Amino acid sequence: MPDPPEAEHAVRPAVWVNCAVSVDGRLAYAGGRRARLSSAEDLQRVQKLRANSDAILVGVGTVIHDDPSLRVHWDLLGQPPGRSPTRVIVDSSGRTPSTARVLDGSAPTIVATSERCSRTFPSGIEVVVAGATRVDLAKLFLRLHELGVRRLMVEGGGEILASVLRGGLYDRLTIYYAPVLIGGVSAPPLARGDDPVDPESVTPLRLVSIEPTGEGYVATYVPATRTELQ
């Protein structure tokens, strides 16, 4: 498996989005419980994915439903601790609990917000205002870049995979699909938000590779274009 690639955008990092999601699509249970998708050969590789980036990115639902700490589990890669990815929540309205992990100091955090909020967050963490009412990704990118990010990861979930894919702001996108078959109404699936209503509204993908992994699989694909699809 490749490391995630260098930053080649003059501004935005190089953004990788990976996610684990059921055979149809969904990334949990009914109302956004946590399911627990990837195999050990899974954790392993997101493991190796989040020790090559500089930051690694979740929206504010992940963290309130899933308490994540975006940590390196360096003991799944058999390696000694090494240097910690910044964490980077994205939080229009400044709904991250005051006892998220992500909030506990133990690496460096950056929380996207807009202007509407009002919320203060502990010392240590840093603030970045993106947009007016809601975090606009584009230029939360842009200033992440500035930071020094060349590398983002994106974990999730729904509306931010959605938001990044459907805007063209990733350069890769792996999905590991667990052999499990969720369905239901409520459970979320990869990609949420408005609709699609003809095919100009599908965000057009191309297959690079699929791997076999654990009891799963891991399908990678890149951006393409509309006549790819043709």
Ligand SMILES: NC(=O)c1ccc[n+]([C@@H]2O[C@H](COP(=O)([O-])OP(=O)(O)OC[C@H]3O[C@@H](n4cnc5c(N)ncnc54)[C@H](OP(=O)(O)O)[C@@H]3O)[C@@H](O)[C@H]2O)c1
Contents of the next structure:
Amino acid sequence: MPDPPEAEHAVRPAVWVNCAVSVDGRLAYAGGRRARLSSAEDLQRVQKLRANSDAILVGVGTVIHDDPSLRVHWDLLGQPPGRSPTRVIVDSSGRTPSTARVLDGSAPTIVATSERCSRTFPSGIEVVVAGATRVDLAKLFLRLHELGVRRLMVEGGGEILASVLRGGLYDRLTIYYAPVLIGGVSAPPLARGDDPVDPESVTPLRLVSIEPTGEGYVATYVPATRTELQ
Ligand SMILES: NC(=O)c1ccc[n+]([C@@H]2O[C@H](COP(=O)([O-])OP(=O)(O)OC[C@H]3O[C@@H](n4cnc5c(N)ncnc54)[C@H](OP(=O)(O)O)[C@@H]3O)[C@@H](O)[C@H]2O)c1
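One more: the block was the form predicted on its own; return the form predicted together with the named molecule.
Up next: the whole complex, starting with the chain shown before.
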């Protein structure tokens, strides 16, 4: 697997979006209950991706549902612990639970909020305000670049993926398709956000590769209008 693309933007980091879904495109079980969809091989791929990133970003919904550590599991890579990527939580109003693992101080952590957030966070957690009432991801990415982030990995969940993909704020998307069907009506899809009403409101992607990975496969896409990363 290639390293994440080098930053080639003057103003924002290179953004690599990664997620794991069922064959019907669901990120989790009914109601958002965490599904461990990655195979052992995919987990290793994701850890490598994390290790090669300067920062890993998720939305507050993922923190509430999954309570991820967003750390690199060096043991899965067979390597001694190295530099910890910065954890970035997108949380407009400060809904991150105070017990969340991302607030445990074990790695550099940024909470991105909006101007309407009055919550204070534990010392050591950096707060970046980007947006009036909701986090403006384009602004946030510029700020992250100013803070030295050149390679940003976006891990989800569905609302963040919708904003980043539909907003064209990414360079590469990798999706691990697990050989499982989830189905139902409340299992979250890969991308949430507004309902598309016509062909103009869908987001075009260009398929770059399909790699068998464990029992499933990883599909890699780039924005359809950007051809230079192929
Ligand atoms: N399979 C996978 O690879 C994977 C990976 C990650 C998560 N997940 C699953 O995804 C689900 C969580 O997804 P989710 O959609 O509920 O939450 P999410 O995408 O993690 O977070 C969404 C929240 O982020 C905040 N936000 C702030 N600014 C935003 C913006 N510009 N665009 C989008 N969101 C913004 C919003 O809350 P505020 O308005 O309060 O700020 C929003 O509700 C869980 O079921 C989890 O298990 C799966």
